[in-house]
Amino acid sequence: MTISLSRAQSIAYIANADLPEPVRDEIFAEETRVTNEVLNPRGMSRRRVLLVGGAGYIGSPLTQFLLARGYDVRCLDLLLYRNRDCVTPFLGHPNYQFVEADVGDARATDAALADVTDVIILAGLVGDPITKKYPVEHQAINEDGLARFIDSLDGRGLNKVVMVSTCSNYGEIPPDALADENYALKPMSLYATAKVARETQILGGANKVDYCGTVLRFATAFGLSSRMRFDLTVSEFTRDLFSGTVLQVYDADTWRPYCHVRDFARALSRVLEMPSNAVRFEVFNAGGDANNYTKKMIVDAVQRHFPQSRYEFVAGGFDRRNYKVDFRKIKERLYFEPEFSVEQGIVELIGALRQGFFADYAERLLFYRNEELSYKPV
């Protein structure tokens, strides 16, 4: 029997040429299954992925990656951070749709889910400071809105639902320990507590819902994006030392894992493309062992480019989180390793800063930092 390949099948097979041949065959078989069981019954030629919160720091490069990969992309985003410009480059693309709506708006999300094959959930107030500053809005979005949205996914014939969570869920662990996916969770903020609750909600659907659910616990993001953020460690330290600001570094010896936004796009794509039985209701730490860094290590890496820059280490910060993370599972099970090191991300950002990009930082703090918002719950 001759099997006609969809465009997505062909692209997925070619794009994964670096993987072992048996794995490529598994990916091809998965795309064949999706074509026969999901696309053909709906009269669709391509998978359509709904990116919930898809206009943000990670969602913007993810959109570009998935469009190039042959997917249709529908983005649902409320544009809380005056980030409308991040959507503009995609509006003319024939395979892109944008819906400006709140994840808590049941009518809007119901419409956005029409003819969707897969869902990636990125949405939410992201980070400890903003959820602490806006607890009412946090409750409306990260707790109530996302919980209702996840509850609404069953029964739609979706293929895969990927929940983006955070390694921040590990909280504070001993300095000689590595947190794998079975390590005890110790959320230390409203943000992480909500992420743990949404993880539990997704994973609780095993053997109950009609889609394949997966949780990715993301490392701390770095790298260039059209919705650049300068309130995250690598980008903040790099911009401050580049600009001559005296950088204050609290608790310099605390550990975090880091991962480039384009590597996150690859990891999410890998979950979409791998066989369902490899990712079904599994949790994966998303990142790479080599990018476990202390804050001091990041300062040292940046200062090598600016030896005259000034900084000071300060003890007793309010953020006690300290965790190194084990990424063996995603490497061994999904054949994923980051392509970008922290050092490469620093060099990439320095190059952009030297060319005058982000010179409007002081005038657009609400865009570049998750610190202020104006939101009315639906």
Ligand SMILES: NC(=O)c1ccc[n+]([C@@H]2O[C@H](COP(=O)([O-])OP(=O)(O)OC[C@H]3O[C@@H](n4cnc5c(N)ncnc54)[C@H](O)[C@@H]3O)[C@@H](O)[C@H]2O)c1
The other form holds:
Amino acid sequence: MTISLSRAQSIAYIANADLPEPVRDEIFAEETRVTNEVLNPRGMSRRRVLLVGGAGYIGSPLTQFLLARGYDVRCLDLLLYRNRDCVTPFLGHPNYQFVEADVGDARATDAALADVTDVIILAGLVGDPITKKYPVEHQAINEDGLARFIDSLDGRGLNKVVMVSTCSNYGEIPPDALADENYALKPMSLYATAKVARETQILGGANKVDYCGTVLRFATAFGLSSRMRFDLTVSEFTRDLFSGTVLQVYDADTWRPYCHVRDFARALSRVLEMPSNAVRFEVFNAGGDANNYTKKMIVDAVQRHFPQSRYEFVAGGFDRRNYKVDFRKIKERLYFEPEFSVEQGIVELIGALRQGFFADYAERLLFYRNEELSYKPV
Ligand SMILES: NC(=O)c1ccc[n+]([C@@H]2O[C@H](COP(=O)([O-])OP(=O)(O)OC[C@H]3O[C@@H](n4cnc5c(N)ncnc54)[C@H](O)[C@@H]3O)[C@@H](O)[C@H]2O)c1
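Condition change, the form predicted alone to the form predicted in complex with the ligand:
Below is the entire complex, every chain and molecule, led by the chain shown above.
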């Protein structure tokens, strides 16, 4: 039986009020399709999104965003960074479920995939330093565990599967170049090498698997989250200069794009809500052109708030990554542009630091940085 929704009943139509009317109409048509083809046969009234790695820095604000937008959220996470507290605010929410499990555990992921309509893959050992420090764990999670999980997704009647990748995959490009999605990938770490492999795996499913796969290459994140990561440039520089630490900045002229965690939540929901044919086995850089910054530009933006703070520029760091990214595709095809500038993110974080948040930084380095692990493969 086909059920016709009205625009007044369409959450996606209402929530995307900022988009041009013809695009909202397409989004409405997509929601009608999902209702008839995905939800009704399962007797479900809302989409249930499995957030794999949903208790981390990006997953925590994403959970809040998706719940507020009317999705059911099931989070599967191993809580590798003693980040159990990030789940607590959602426990008891009628539309939230938490599963503490390893993405490499087939039995657990099979159960977690039951009655799920869409999947967002965030889990993994995130960042060059932690994958370099823990190569065995990296192999078990980012290569074997995630490869197995992705292989297990076909044949379940899933709607959309979004794999979160990274602009780090571009590695090192000439200073006058801009990397669009077709730019040659040059992964320079175990982390990025595994991301490229998982992208290839997802994209290899085109015309073979029964779901609509999409890859988003995320810029480097900033912004407040219940799981802050102070091992990321904008937050690290801001906290260091706020706290009077003498900041050492390696290779100050290297470029990187940045994006606020709440903008990432908007980008992911846009992929879930746009018509499948706009995102089907496509790769999008996720971020905005205006947020391409050198490290020096970030130091300058933070230093304006703390003119007495001290820092030094150091040449010849071990991280040679240098990439400026072109975000035209996500803007033109998905109408996505970030709302937050890097400056706004800095102001937001300074406000929290001044109110005494993150004062336990020194005692909780395991929580605030992706640096230490205790992990046993399944
Ligand atoms: N933060 C950034 O700047 C950034 C930039 C580009 C791409 N990304 C991508 O975004 C995603 C999320 O990044 P984040 O910053 O939130 O990282 P994060 O480290 O804060 O979160 C990762 C989460 O995955 C969980 N996890 C790790 N291994 C797991 C396993 N085997 N099974 C189940 N759960 C596991 C961790 O417990 C953690 O909660 C990652 O895929 C990352 O590559 C992040």
